[in-house]
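Here we start with a single chain on its own, the form predicted alone, put down as structure tokens.
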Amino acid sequence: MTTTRHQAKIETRSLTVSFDEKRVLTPIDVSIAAHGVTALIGPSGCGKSTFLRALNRMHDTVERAEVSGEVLLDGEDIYHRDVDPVAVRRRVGMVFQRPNPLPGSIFDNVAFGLRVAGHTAPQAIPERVERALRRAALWSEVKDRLRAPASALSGGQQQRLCIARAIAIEPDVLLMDEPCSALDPIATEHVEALITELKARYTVVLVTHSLAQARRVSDHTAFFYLGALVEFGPSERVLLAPDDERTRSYVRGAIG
């Protein structure tokens, strides 16, 4: 596997992922830069989306999913004993395949995030939903109507929503599953331009199986096969110019 060098945010060492012990990811290790798009690639059920859901987490609300090895926040290990994995979920925020908007308003589902952690005063609440709303270049569209329904927004506009709800809480990480899977191509190009403007505040890591969205967006690209990680490097070198003959023959399309 070849690797490339570069200030951290998330660094993973010996990371496995088990469900019903079964090994479904390999031991990863994978430095992942700060302040930077990583898209995440290769065929369905070769670990993308689980690699993702373990750098938050997510697994441990999963019956029988064991998860070894180390990931790293900024040099701590989220894993350790000592960690709240709540905590862990404010820091690395997460936006899945298909828009989530949740029951009420437009306002309610960016404020949600923010009243269930306590750390905003109430009145400071409406000044925290405008600025992430702004920053998921959403606010222009729904400012006059942030009390009507979510359900009512389009189908982008409901992934930008999310999108809003996960960064209003500051996190220091986005990651996002296939967040452009269930939009028309008008709202695939909304959302990629607004991650390409959210890596100058977060560190993105996106999973996609649009090797041109990857090209587009993305600073570094990771190839997955097989529950392993076969190379990780720039973009533009691992989709244009790859070393391993098992990633050339998926940007190929020979396999996937």
Given for the second form:
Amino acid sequence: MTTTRHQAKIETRSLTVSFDEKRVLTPIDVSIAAHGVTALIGPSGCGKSTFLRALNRMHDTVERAEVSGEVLLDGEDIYHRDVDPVAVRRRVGMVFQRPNPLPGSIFDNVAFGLRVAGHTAPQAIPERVERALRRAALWSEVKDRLRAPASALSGGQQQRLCIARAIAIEPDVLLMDEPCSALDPIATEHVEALITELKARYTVVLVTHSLAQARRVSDHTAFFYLGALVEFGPSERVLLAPDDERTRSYVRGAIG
Amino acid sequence: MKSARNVAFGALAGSALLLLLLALALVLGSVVVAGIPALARGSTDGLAAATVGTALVTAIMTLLGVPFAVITAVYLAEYAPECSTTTRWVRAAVRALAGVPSIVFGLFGLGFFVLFVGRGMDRILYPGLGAVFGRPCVLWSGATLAVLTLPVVIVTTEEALRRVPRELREAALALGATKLETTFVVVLPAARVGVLTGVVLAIGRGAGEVAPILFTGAANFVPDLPTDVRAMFMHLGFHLYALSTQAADVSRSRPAAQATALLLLLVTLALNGTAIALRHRASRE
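Next up, can you give the form predicted together with the partner chain of this protein, since the form predicted alone came first?
All chains and molecules follow, beginning with the one already shown.
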């Protein structure tokens, strides 16, 4: 693989997802550049979360879901039959809508991914945990209580812990499914600042219901409607001067 | 009109409760009142052996049965395809097992554990030595009780596993955990209170059962404390039965029977109490 040539980090080819044989995504072809934030917007049920979860093979864990088409990560199809979904998820991290800390301490949450991957020497884990917590801008708030249960943190802190946990295993891509929808405005501000910082190192794909958030943090925006990708391009164009009539209605607040 | 009916129902419910409490007080009261002096007199041979035997057989039951049941529940809750024929059969079998009378388990234990497994082990391990494992003993009694209590633990554990939120599984999977790691490192610990509830129920049922141990290991009289799982053992429930029905002079053995009944209640209570305390601690963590 050539690294000099500009290449998409993620590229989907005729990607569709069906639940119980019912197709919920019209085949989607999109190419997401490395380093940067891509926002996925659209009304509820438009398929943006379904699309997102296809990018780290999360649908594999649902019995009635079926994915077809290709998702190329650095040019290689993650759905190829020789590819282990577990290995894919170590390269493509995910942060969920509601903070979902694992039972156990703050430290254990961040160390979890390192421990199951088994590549990290036990004595190197504390250092990696600290680095991840620093990157997630949480270190100063939790450094004195790493052994406290993660559930004792506030919602915003829990969500930053989930981000720290995801980046501790050094993924290439970070998928975020409405990471601020359960947070108050101040916590949202923290997480948004973090997303802006993370894009230097990771490729971030962000599902959001908030057009303002998409405008604040994203470089590219994709508008989904009724399971189809309607429009994709630089955020200022898609959000401020969209080409498609449906996008225009949505960003003006007429649909959704 | 409505309030009159309410009063009537209230009175009915109240008297039902009273009746229940009265029955409980009668049973417990008579056991305690008669048992304490009998126990204090200490005129009762074999009670220590029977107490230890009851605790031992219950412990063996738990050690053998719970891991089996938990793994079955994990299979049903996490791995079994929802509507496959195999899953339906396994579920039906678990339900059927729960409805089998305990004396049938006793016969099953004799036929399967003692004669088939035990004799089979003897043939391979101790050829020509006679019966070592192939006779009734505390190990096979514990195994039989384990089978009896399987359904309780399976059902409660499966329900507990299903109550673990999907978000938690996804959190682990998204961090690159395999399904096996997710199940055993995240989901099962999160369901531990439910698992322990199953164990509490199983002990509550298993500790007092006599029928399953009748042919599989309970002895009329073994004065020494049990030290070998391959030996027969005394059990408080069986001892009570023997004292009340087999003694030459029932009126003379009555104090011993009363002491045994009291001890059986205490042991069952203690075992249940331990399990409940464990569960309580787990639920606070």
